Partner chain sequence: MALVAPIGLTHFLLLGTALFCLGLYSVFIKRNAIALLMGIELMLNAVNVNLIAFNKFIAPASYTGQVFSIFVIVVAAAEVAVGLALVISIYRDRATTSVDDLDWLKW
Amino acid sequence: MDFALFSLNNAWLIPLLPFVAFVLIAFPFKNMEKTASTTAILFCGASFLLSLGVVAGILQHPELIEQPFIKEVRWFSMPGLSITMGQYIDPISAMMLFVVTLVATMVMIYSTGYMHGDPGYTRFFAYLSLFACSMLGLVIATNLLQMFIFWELVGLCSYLLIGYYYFKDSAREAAKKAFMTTRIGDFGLLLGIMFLQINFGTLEFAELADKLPAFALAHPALITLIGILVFIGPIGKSGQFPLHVWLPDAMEGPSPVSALIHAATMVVAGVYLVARAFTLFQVAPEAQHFVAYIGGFTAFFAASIALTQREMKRILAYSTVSQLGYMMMALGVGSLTASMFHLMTHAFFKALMFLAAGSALHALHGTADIFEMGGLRKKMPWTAAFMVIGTLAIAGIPPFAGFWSKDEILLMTKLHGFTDLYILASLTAFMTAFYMSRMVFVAFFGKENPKNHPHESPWNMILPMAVLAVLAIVGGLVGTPWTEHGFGYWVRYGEYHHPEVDWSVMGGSVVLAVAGISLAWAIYGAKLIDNEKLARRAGILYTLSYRKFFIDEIYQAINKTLVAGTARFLYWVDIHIVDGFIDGLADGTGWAGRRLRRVQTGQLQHYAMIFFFTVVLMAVMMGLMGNHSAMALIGGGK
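Three-dimensional structure of the chain by itself (the form predicted together with its partner chain):
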């Protein structure tokens, strides 16, 4: 049996292997550092090989495009609800399996260097393995419930990993923030899932796809509601406005975690869910437009914040939010291909950049402010080169990976008639080029900071970055407009259309990217313009951007007044009304008991008297009620 076919049939092994690694590391290998990390890498590497087999299988069996390869077992069933667990393999999930296992393996190899000497070394690898397992399980889910289970597991793992340095207050807070913010989104998603189950009686993606179009014709309003509810989950998970606030704080975890979260797992889960439920959004145009505009706005909004941030990982985090906005926007305008393509290339270069940032931070022992770095290029040539490659890729300079995918998004947005979003996205592309090159110029070029003594990272950190760098350069070539049977031929929804080459879009984006980089060079490289003066000149705009449009503060205020106020009121109701009723009942019983206790004098005479008067009372009552036979009974019979 050939390997591709074997992998297709046994894709369920892909999430299972990291889980086995997790169990092994968590229990028998708990105190064996070398064994633990080797186990994690080997099992994840095996998953990667299987994923390669799945991709090969997909390419060999083209009928899978329209006919997903589903294998499932019944988990449980009851009247009205039948839940299966299994694997759903189509080109989209195959691409995701490839990306997730690749990035996860690279991150694990990198972590052997980055986490070297950390007291929680084995714990870290256990979490990473569980994280990979959760994400892979989500990717191959056949129905929404299975997806939701792994969706929550992904959330749990991100919570554990963001709060990895649990002894730090900020890490704990960030972990809680991530968990609770995404939980708000999950609530919407869960409601959407329930609506689907109630209206369709199934949560299977394949069955839903068959039933949705007819239902949408009959109930257009309901389908829009369901679409928006389902999309609230991805808003939380993928850090879309207004639930983006947790993502920049999530960098409190170790850098490899940020790479994994931002590139291949947590935040991508939301985009993937929308892609998986694409049939739903396809039949609910209003919900789809909602997705598009939320995505487009998020892309622009996050980029405008990233312009002024000073911490390296925070800049990268906002760029992630922005790029995720691009992906959502692409889904919203109806192009599954563009979104998934960008997801893939973004995974390569964003993982690369986070690992490079980790390498720099590792060398500087935690200096996060880019203005305190300066001139890292000389001491860390590899890291600097990787960061430059990542920046060129995200900025959209051809022929780097990001160029092709971002171009496809811009092209599709324009083709589908969303001119406003096209302009917004182009502006975002310009800002992206600017803030990313600003970071590179400030941190890696220019004057060296004499306080720092950086050194290049060891080979086990360089190697995974090199692999990702190669992919960040050539990864986009599978989807160029000149590729006949490229990315878009496999990963798509509906008929395959080979897009025309639109030179205005392509040229425009290159010009904007070059302009952005040039502006950054003028300000931070050649220092033709003084950046401090510029910041003062920008005044309120600078403050708004630097303080992230005060979204966190607004949430705090809402939290303090509305949430805490409601809580105080409910607490009062609980104490005085609910508890008051119960306590009153208890107190009343006690009071009555204390009164009734006096009846028990222990004196026979009192008891006899009570008997006597009771008999008299009963006789009187019976007499008054006219019950003569009872009266006669007492009186001696007649």
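Treat the numbers as computed from the prediction; the structure is a model and nothing was measured. Residue numbers count along the first chain shown, from 1. Take the two forms, find the largest set of C-alpha atoms that superpose within 1.5 Å, and that set is the rigid core. First, how it differs from the form predicted alone.
In a rigid-core overlay of the protein, Phe569 has its C-alpha displaced by under 2 Å between the two forms. Core-superposed comparison between the two forms: the C-alpha position of Ala619 differs by no less than 2 Å.
Form predicted together with its partner chain done, so how does the form predicted alone look?
Nothing else is written out below except the one chain.
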């Protein structure tokens, strides 16, 4: 058996290996720092090699595009319900396995330098291993219940890692915020899963794909409702409006965690779920349009906030929200290929930028404000180069990876007739190029801050960034319009159509990207325009952007008035109505007991008299109800 075939047959080992690493680190190696990190890297690296084997197996078997390679065993069954667990391998899951294991391995190698000397070193690597296991288990799930279990494990791991510095109030609050916000989405997803089980009798992706078209014809409104309920889960997990508020605060975790969450695990889980359930949205066009417009608005909304933010990781966080909006929009307009392509390239350059940001913050001892940095290019040339590469990729400058995938999304949005979303996405592309360039010009090319004494990071932090930088440059070449049987041939829904070059879309996106970079250079590089004067002229628009449209304040007000007010009312009902009723019953029972206690005299004649009057009373009652023999008994008759 060759390695590719072995990997296809044993893909379940890919999530299992990081889990074994988690167990080893959590127990026998918990006090052995170097052994713990080495174990995490080796086991995740082994998963990466198996993932490469799975990709090779897919390339050798094109029939798996239409007929996924499924292996499963029965987990449990009861009347009306049979649940299996197993592995679902097709080009989409193969791509995800490759991306997740690659980024996770790079993040772990990087973390050996970044987390050096941290008192929770082994705990950190245990969490990272469990995080990788959870996401990989989610990727190969054969049904929605299996996916939901790993979905929740991903949420748990993000909670643990965002709150890694648990001794800081801000970290604890950010972890709770992420956990609670995503629970809202998870509740909607759970309802959608229950609707699917009730109406279809199965949660298997393959079986659902067969049953959905006929059901959708008979029940169009119900299938739309189910689609929207299922999508509420990804709204929370992938930081879509209005449940995006937890994602920027998740920066409280260590920078490697941010790279993993934003590039390959937590936030892309929602996009992947929509892609895996794509057949559901295909037969529910209203729900699919809902996905498209939520995604398009989120992309624009988050980019407009990122324009004025000052903290480096927070700028990157809002760019993640915006790029996730792009991916959702692509799924909503009907292009699985464009969404997954951007997910892959985004993982490369976003992980790169977060690791570069971590390198800068590590050297500046936590200084987060880009206007307090400056001149990092001279002291940290490798980090600066990596950040520039990531910026060019996300800005959409050819031939960097982000250009090809973003161009594919813009093209599909236009071709499928969503002109309004195409315009919105184009404006977002311009803003993305502007705010990312602003960050680079200020932090890396700006005037040096004499208070700072940065130094370049060690090799174990540089090497992973170098690998991701190469992929951020060339990773998009697998999906260019000139590539025969490239990314779109393998990752698609329906028949394959070779993409045509649309020079107006391609040229327009490049012009917008260059215009955004040029404007940022004019304001923050050459200082041809006074940025403070510009902010004053922008007035309320600047304030809205800087204050994030007061969404957090609105949530706090809702929480303080509606949620807390409802809680106070329910507390009053509980104390005065529910408890009052129960207390009344208890008091009544006590009162009756005290009265009845008086008949317990211990004298036989009293008991006989009570017995006699009771018999008379019963006879009278029976007589009144028509039983004449009872009256005869009292009267002495026969």
